[in-house]
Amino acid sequence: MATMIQAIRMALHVGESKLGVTDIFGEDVGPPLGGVFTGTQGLETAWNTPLDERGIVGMAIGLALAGRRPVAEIQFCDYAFNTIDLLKIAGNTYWSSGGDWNVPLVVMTPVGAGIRGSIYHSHSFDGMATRIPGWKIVMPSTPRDAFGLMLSAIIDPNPVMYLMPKALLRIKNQPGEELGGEPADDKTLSQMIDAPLGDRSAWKPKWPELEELYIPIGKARIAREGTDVTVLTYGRNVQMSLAAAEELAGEGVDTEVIDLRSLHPYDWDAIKASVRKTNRVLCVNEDTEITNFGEHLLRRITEELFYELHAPPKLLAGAHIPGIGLADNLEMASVPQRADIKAAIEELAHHEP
């Protein structure tokens, strides 16, 4: 049973061994650490860069234009904000060259709160990423989706932003969500692919024979079917929305949870079908509430599905504050929690049309 970070690492192994990935790089990505979250341990093409996010993104663009297929990591998304101009170049190159030049690269970066990272290691990047045209943007909520979305990102000819919800990196896949080829026993898998503590100079991973699994970019997942309220969410908030939905089921509220998985392109057909079924919609994410990606979804829902709605559509997002609090109570007050999601669903469900 793989964790999400193990699933990402195994997907990168498939990428470098079967799909043409030539360079996996970033700060502490290569040996001996293999990434601050262990996402690149044991990978043959992983190498370390200086502490220079602009250099990392610039190098990725250059390698992609030179015919290589890179996967670059920004160690925490908080430090991607100083690369916006370069991300814009990666996104507009195909358009500005009249289709002559593709930029097939993946930028992966951990996002969000949940690990007590405070002001420098807890930001979200989804709102900013969706404001940079030319990129595809994905965020998994399960290890299986993390594996399949990474493989799809690797083979895509466009630049892809792969956002990793750091609060979920240690969750394990559930029965029925196996990757295909991984050992059933998590200890066995750990012994095969997790680097030991101490001296790692002679260590080599023993990769399982993994099947190629592709989760299509732009295709949402119905994480829970329901009839009363639609919750549109992704990443860490999928798990909390499901937990809130199960609590409310005992109180007579049937909640549908849509895991978007892709922020661009997003699955408008799935959103439209769910809203038409439930007539009530809540968008949930961790990014700050002003100019939030959820606001875009609510704008489109209001414009195109206004007469389908039985209650005003609602956004539940992070507070518009400069950073995330360090203490437990401050962090929990900064971004949505399960109780907040439950209360928002209840309010929508009981709104009289």
Contents of the next structure:
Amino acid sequence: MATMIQAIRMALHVGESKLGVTDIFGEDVGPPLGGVFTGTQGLETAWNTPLDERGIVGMAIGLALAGRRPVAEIQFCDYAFNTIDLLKIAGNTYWSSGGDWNVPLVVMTPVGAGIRGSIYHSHSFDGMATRIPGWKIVMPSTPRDAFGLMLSAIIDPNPVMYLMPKALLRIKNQPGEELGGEPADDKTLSQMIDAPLGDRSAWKPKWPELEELYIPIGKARIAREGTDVTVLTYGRNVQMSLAAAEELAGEGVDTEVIDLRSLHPYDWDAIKASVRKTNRVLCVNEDTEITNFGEHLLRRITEELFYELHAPPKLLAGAHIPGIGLADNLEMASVPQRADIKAAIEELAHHEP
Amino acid sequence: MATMIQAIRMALHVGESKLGVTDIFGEDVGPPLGGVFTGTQGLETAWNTPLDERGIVGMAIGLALAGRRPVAEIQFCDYAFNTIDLLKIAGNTYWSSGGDWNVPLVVMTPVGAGIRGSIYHSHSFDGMATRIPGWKIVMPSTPRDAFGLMLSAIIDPNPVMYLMPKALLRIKNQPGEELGGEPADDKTLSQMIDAPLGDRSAWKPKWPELEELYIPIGKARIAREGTDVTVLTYGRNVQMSLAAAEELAGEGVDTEVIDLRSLHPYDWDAIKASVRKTNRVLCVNEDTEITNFGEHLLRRITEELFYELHAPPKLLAGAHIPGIGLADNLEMASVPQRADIKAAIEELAHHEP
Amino acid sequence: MSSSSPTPIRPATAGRLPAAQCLQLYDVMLRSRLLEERLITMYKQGDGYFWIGGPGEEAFNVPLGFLVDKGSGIDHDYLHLHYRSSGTLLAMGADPVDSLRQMKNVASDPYSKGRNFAGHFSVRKWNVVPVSSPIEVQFSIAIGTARAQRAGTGAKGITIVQGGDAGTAEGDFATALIWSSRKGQELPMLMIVTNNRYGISTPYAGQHGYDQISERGKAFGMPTAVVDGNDPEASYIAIQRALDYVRTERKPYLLEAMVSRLRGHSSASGANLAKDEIDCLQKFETTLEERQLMTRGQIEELRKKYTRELGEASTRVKEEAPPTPESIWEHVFADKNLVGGET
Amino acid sequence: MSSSSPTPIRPATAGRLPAAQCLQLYDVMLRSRLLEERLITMYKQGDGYFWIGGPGEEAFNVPLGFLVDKGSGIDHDYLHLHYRSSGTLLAMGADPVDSLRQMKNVASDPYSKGRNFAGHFSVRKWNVVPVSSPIEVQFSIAIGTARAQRAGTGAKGITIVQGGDAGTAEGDFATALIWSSRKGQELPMLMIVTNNRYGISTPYAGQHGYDQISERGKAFGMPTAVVDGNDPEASYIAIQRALDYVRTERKPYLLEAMVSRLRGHSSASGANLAKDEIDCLQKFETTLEERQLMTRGQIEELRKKYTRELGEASTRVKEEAPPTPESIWEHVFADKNLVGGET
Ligand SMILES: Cc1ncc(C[n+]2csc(CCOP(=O)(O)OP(=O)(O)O)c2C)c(N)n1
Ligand SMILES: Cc1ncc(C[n+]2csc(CCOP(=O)(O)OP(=O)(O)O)c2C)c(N)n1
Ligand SMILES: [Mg+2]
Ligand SMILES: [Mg+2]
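How about the form predicted in complex with its partner chain, since we already have the form predicted on its own?
To see the whole picture, the full complex is given below, headed by that same chain.
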């Protein structure tokens, strides 16, 4: 069973061997390292860039304009904030040129907290990304989705931001969620595709024959069906919300967990249907809470489904402070934890109008 | 009666002559031009920078750390998007250093549509700015507030973002709103402080003796009292909302218009009091509508004042598209116009629960 | 209005081009100048909200347009221009009426459908990537098309990127220098700085620690040159030399052209005639007269003809339909991969 | 644990420093090395989440610390360092226990109150501005403290900014070059590049179009130098020369130091000993032995003593209280203008 980072790597392999991906690049993305999270080990078209995020994004745009299929990595989303103007250009070129030039590229970048990454390795990027029109934005919460969303991102003719939930990169697929073609045994897979320690100059991966899988951009996944409360979330918080929901199931609260998977465009139909069913909604993410993407979702829900709501809709998000501190206490107090999610669901479930 | 841009210039003069401002700088900020909107003409400490916004923001931070009082200009907020990481550093340095170094600086930048500025001179910055913790953010809608907010920004020991509503830079104070000390006659003021056309090398302004006025950061202004609907807005949309409110007054709808003036921290008490009174709320701004600061306000209102709301709260914001097009039709369809505001207020006022 | 194709003949006299070619250059320089003047008139008459353009850069930009390997895809040159490039576009064969359309922001504007300012070209079929207003970002983007051309198909296509002098202070200029000169990974890219000694109001002096922008290239081991951008023949030769190098060596080259800014920065600064700048068009007219290639009468004749044509065109353009309000929603997302060859 | 103040005496032999000074440098180099080793041990034992630091850079960073004009405000030097600067801080007199506190992210960490990674110093009373993780931004910020010092009070205070080799590809490095060298507006700023020939995993070769980073300074008309950063005497002399120039001329200087990366990039790459790098400490020990300034026995003695002290200190630090959850809300906004002199 592949981990999420292995699934991403395998998707990139499918990308370069079958879908026309020509360039996979970023800081430490090429040999010998293959990415600080191993996401690009052994890939044919992976190469190292200078330490210059603006160059990386510019390079991606230029390659795309020249008809190539680039996948660029920003090593941590924390280091993408000097490129927002270029990301905006990727998002506006098709529109500004009146449909003359599209910009098909993928930018992938690890996001979020959960690894004691301190101030500059804990950032979220969903708030920022959803503020940049012209991009599609996806964020997997399982290895299977990670694989399928990457393939969809690669073949999309638009710029696609692929947010990798840092804390989930080592989680494994659930049984039944295997990728078609992956070896049943973890160790076998690892021996095939993980670079060895030490000298790697002679190493070559043996890629399994993988079935192509396309998770459509714009479609949410009902991660757990329920009737009492809707939780709208994505990435790392999906797993936390599911765990909270399981705990609450024992206490008689039946939670529906929606994994958005795509932040833009997002699956309004799925959201609407769920809110109509449960009449109570919680939105969970890790980004800072002022001008947060969850606030968009809740604002729209409130505007369009006001009379469906049996309790004030709720946002659980990151503290609105300048960073996420290193110490356990600090990180835990700064972004939603399972207990916080559980408490918020409970409060909604028991709210008496 | 000073225009808003004259009021800003006079505030900067008070800043450099009385409040310790040491450096006013940016592209074309110094002589001979004195700013593309004339905001820095004749100032003693104004100087021109290289064409490098990262350098401008970095310079401001460095000057602040060295105990100086810088006011930096980004010529158009449209060109600040390559500096978000540095703006984040200005906002996190005090926090990251555990209170060791504060960063007292002002960044001023023109924002918004209304002058047919096309794709890159029509941006809003409120959505972005409110996503950067550690900054105070202000935005005047009258010359008087422009003056008083600038003085407050200058003496604040934190980074303050001063958003200048481009479309209002030439509006004048209402009678009764004069600045203490400004000449009664526009022409006299202009002769005193506006740089002449042609050669300016010998020109020196004659500054009026102005009274200091501090509009407190964090305090809203009730621009119009009303009982039926609350409009939460700022900058350019204040004037539009007031005009819409006046039209509606004739039709029996009594609108309260709150000019936030400070976007962070914002005046929650004023908002709460107004929503409790009118039970209907509209938020208006020009920024793109997904992950918009108005959505934060509405989310909080919905969470905390759910049972006070007699109609679904509403956001009127910029279209979520990659730019604001040049042609009249395009700009008008992209950001709220007076008629849109009027229609939205009406809808809220007439909504039957 | 049409344009003829270039005749790249080596000059007979050192620093001189053959007569036919001079006339050809002059023809487009004149049309380019008159186009800008027409755009300024439109602005002043309220038929457009903003003007920016290239009067004073024709002697450099027109030769550039003639020397471009024009076409679509990596076998041809990519152009990452800025907002003073009408001369280049006209030399490539653009129809001036399309510039008028963009000025008037009508729906038929082929460069942006009425969305963008004058001078913001986009021509995919000729590899002219969209001009965008933020200064210098084209230098960060150009490395991408250049990299796509590096591996090469044996064709001579390269990337050409151009910007102003003040803009080189942005980090993007350094990005282009760094990425294009990595050892063993050099990029086939001609970087052009059109130096008019101003950034809006800010003079060159006191803004730079070097006398010429081209000095910035030296640390990176790339050839550099400075050319008198008011001399179309010198410019043609300098551009040709630079292009030859980049096409053949597949390595970067930094070319600086000293040019004039004849109408100030843009309409924001009045768009009035600058009296203290060399006018390359007038200068070239004198040269042509001296060499007896044209008479004053012929020059006046041609000027009148083009002026009339442009006047008529602008009258027609004013009648064209504006974009509809709903059109703002068009082209947010692409359904097809146009740059990838889908149609 | 204490530190003594510098004795800036001119060397007797060319390229050599007086004995007393060598011993003083060695003492801090050793303590600095042992501090980093202690931090790595803490990391490996689970008493910290991440390690990054300067083993291999002591021979350069320690002399730098001794040569700083230490103090508060524009009359003294501002330091904009990166995350390998413990040697500099110790030479300035920092208490190593504070580094242990930051490693263990306890509330008493004076640099960040348990918020930031190891090596992220902040000492306002000594003008050490907060080290922040994003590479190279310090170069854009340093121009501001340098400008504040330009006008000058007659004092010799300057700005020192330091970063790695790979990071010079960021536009911020170019920003510092450009802003510091504007004619007539030069900034008193020493730019230091500590070149260990790596950015995480990416080797220098193939990433740069020049053999030495210092070549980048030449176009800007500033003096540049490359020094063997594994030689503390050569480093001391080179830094002193550079500082003299900047203090006196009030103009920029670019100094590149070739250094080693003895424990890899950080704990993320294992923090294991690199076998193929020169160890400046070992080398200097040999020198001291050869010059009969220390015996092997004395060296071992000193090493043991400091190792013990650091071990004890880390034991104490482990007992210190973590920051409280509520403390995340502290220091979002300042009430006082500390940098402006309010207390
Ligand atoms: C990133 C950015 N900052 C600021 C501006 C505003 N601006 C437009 S043109 C200009 C001056 C450009 O000078 P230069 O690069 O020399 O080009 P020129 O206009 O002289 O040809 C400025 C500051 C901009 N368009 N983009
Ligand atoms: C802006 C930014 N991009 C990426 C990173 C991740 N990162 C941390 S250290 C490093 C390599 C730095 O190399 P160099 O500048 O040579 O300094 P060294 O660590 O070798 O001393 C990278 C890529 C970062 N911290 N900041
Ligand atoms: Mg210029
Ligand atoms: Mg390095």
